[in-house]
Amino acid sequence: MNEILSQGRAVELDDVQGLIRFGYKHLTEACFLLLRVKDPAAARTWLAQAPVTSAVKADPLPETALHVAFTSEGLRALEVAPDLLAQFSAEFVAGMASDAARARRLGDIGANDPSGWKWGTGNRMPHVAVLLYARSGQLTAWEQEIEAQCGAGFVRIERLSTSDLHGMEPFGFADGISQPQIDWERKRPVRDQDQLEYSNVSCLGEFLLGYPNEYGLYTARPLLTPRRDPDALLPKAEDAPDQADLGRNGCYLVLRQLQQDVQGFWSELNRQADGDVDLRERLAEAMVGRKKNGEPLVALSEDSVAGNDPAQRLKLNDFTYEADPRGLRCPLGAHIRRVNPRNADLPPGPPGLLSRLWRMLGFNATARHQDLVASTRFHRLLRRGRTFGTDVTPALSATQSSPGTETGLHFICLVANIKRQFEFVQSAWVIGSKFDGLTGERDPLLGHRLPDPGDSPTDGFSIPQADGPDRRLNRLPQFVTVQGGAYFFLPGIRTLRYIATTHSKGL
């Protein structure tokens, strides 16, 4: 039975994309073609057929997996009518490049300015994303299969190709670690209710448009009356049962292409250590925020051995930072502690009413020194990025030029909304100068280097030291660079085929 049980409601995992529970690790070999529609009959055509692969766990495990994304833009080619794309969140309806002031929020101007990018602007605009992924050596027969039969509707603008870095990101760190658990039993209370103490566990509806989320809620999407659907191609809502939901079982997805100095990465760093290469590593390590094998610093133990076995990783995310609130072991500004803060809606104290009145209101003065940073449960993101490009050996790059290949990562993220969850990461933890109480540094691997208004400076990294003042590192450089992005709608399958089968019938 594809379905998960709880409390007599499902999940229909036959109606969801894969992409939102697995990762594909075994599917080594990926790629992403970025498509615009030229012929919307076509597309449809093949829309309504495409092999899309759904989140029912198979035996023997797939040997490919096809998902297919639409920008707002995309939708508009197909015809959708208007106000059923006026219901989907205003960000995916304006778009990732819409606006300076978006711009300027996301971290995309300078050098990231969306004037430089690749795609994800003007012609370059991609209407449909065609994510592939296949076993080694399997890659290249499944997408020319999969370009012929789409062909006749879209033509491709861009295909973004990865590479297989062995579970290591290109700075040379392990990666794809932390990932939030989501409730897919639906345990989860259906209330808005405060969490005293960290949980990585994730309501479904974080990430799945149609459940409820952390609030207890149902994030807002496209609800049709009967009439719009009446071959009932689509689910009902569960908030309300008399409609159509297009929004459930899907997901809004982020896709940025970002480009990794890797040699600059290294290079600067030897410049701050003196060349020291022991202090070149505690260095990176300390931006990172973890050792180079995934092993937490605020964990740090003689006995850990890192590796991509799945216990081990779990182990590796089992940690929060309430032993470590000065930052003395893994420094505040570090990039694993911004994009997850791993806090809860309070900060820590003692057990019982009256502590925890005295720390709601402000009282308790340690607590509202550890109270700066928005709880993590209602901004998490569910990451699927994949590396592109060759590997570049850290003690290398430190010293010499690194080859011309472009290195980086796709950042891909899977949200039910985009700006509480993607948009609040990006521009208050990752581009945010000011991130828990600092001053003058912004993500440490992903933010810019531009002033602040005022002309204030936010190219350093604090690193705190338990005998003295903070270790400062000054005149840090950009490191990594956007090359592209854009919002998509990764819909359930019913919806998909709704998309594609219903235009002829005025619906």
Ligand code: HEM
The other form holds:
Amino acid sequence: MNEILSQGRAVELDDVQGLIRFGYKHLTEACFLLLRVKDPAAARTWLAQAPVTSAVKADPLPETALHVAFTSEGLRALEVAPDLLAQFSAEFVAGMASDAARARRLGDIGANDPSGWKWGTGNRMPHVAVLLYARSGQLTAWEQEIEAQCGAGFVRIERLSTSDLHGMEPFGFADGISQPQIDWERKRPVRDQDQLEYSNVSCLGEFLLGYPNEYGLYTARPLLTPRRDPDALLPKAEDAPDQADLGRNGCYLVLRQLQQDVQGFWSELNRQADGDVDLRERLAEAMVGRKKNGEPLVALSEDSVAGNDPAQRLKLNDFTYEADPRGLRCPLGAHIRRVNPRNADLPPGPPGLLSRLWRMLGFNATARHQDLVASTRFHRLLRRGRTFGTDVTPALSATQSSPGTETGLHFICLVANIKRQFEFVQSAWVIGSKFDGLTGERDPLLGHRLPDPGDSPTDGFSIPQADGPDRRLNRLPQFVTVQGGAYFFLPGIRTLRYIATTHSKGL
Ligand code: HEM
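Return the structure block for the form predicted together with this ligand; the form predicted alone was the one displayed.
Below: every chain and molecule of the assembly, starting with the one above.
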């Protein structure tokens, strides 16, 4: 089936790149080629027929997949008209490492400073990312085939390799559990103004341009007069049917190479726990907000078990923090609680009109507390990252030195609005040193530990206790370092062909 139909309006799945719909868990091998255009005409020739995988469900599952995304410099190098480029979002046009203010907001300072990145600045800024996925044992041949095809048009500046750590991230925790559930059927009311409960369902327009988002609005994107699309290659804009929609069925892709100091992480926890192995594990779990097998700390129950079974994964994700307002089970500052506080627009409370009015006016104490964290539904991320490097056994790395092991996460998230989704989560919730009533700490896994202005420290982590003051970890070192990054546009497949062919017509 090429289309998911609802309300008479279909989502053209054959025009959507498959990465938006699938994580390709069965394609355990992957690499990301970062390319620069060397010959624009040859580059466009390849892009015009590149074998991009669509979001149509294949049966049997595909053996390989390929995706193509562009930086704004890449679109410029392919000679896309400047006035079209200017219609993309400002942060995409400027780029991830555009200026010092953005770097400060994203936490890209100190050891994360773009001046030390392996790629993502100057002539190490990729124009195009080609993401390749394959079943075990098939990547090498797939990569050779693609490189032979695109060699005439591009030069490779970086190859990001990935490694299959079997659903775990390098610190040793299950990863890839929580994802927003995208409303492909378009059933979610587009103007759902007062969300009474947290929902994991997100409007399609949060992740795909050209559809209504959680505000019931269409995210700004390049729209063209029909004259500029003489062959009618592009879909029409839903909200402006006389215009061709260059954004429809595409989204933005944020890529960051995050190196993890696994040994540093576990030996620090060992120090904080005075060598007590059980305590060391519990401190690490408190920082993540889940046990190593993925069980959420707030919702531990006898029968919850981790695994790859989708039904079990759902169970692992079916919780909120409503019953744990003080963070006694899952610390307020734990990684997963920061990046998705799972709250609704209206703070929780008893049913009834009066109670609702009371809460809307912000009178009860819980409401004041909850108000400190913005509504989650406008800040969801669809994660598609892959791990890299060797598997460092956490137990070993707590006490022994494992020399020079490069391991980490090629973090990828897909969003319709880089600023409201990725940049907000990264700057306000991950790097922000004031979050949900906490001060003096950033995300315990991801934060840099540089002091705030006025020299106030940010290297702590608070673990609330039922019967006394918070347990406080201090002087945490930095565990994750940014080694590269860029903002990309992952176009719809018709837009990709348009970009590849339009130049010859002088549009
Ligand atoms: C090396 C870096 C990182 C590590 C080790 C890491 C680790 C984890 C782990 C173990 C989980 C829980 C498993 C899951 O729900 O999938 C998780 C969830 C998540 N992470 Fe990260 N993460 C990293 C970077 C980031 C970054 C940079 C962001 C965003 C700016 C982010 C956003 C999220 C989100 C949104 C979730 C899901 C939370 C939820 O819905 O409960 N992570 N991460």
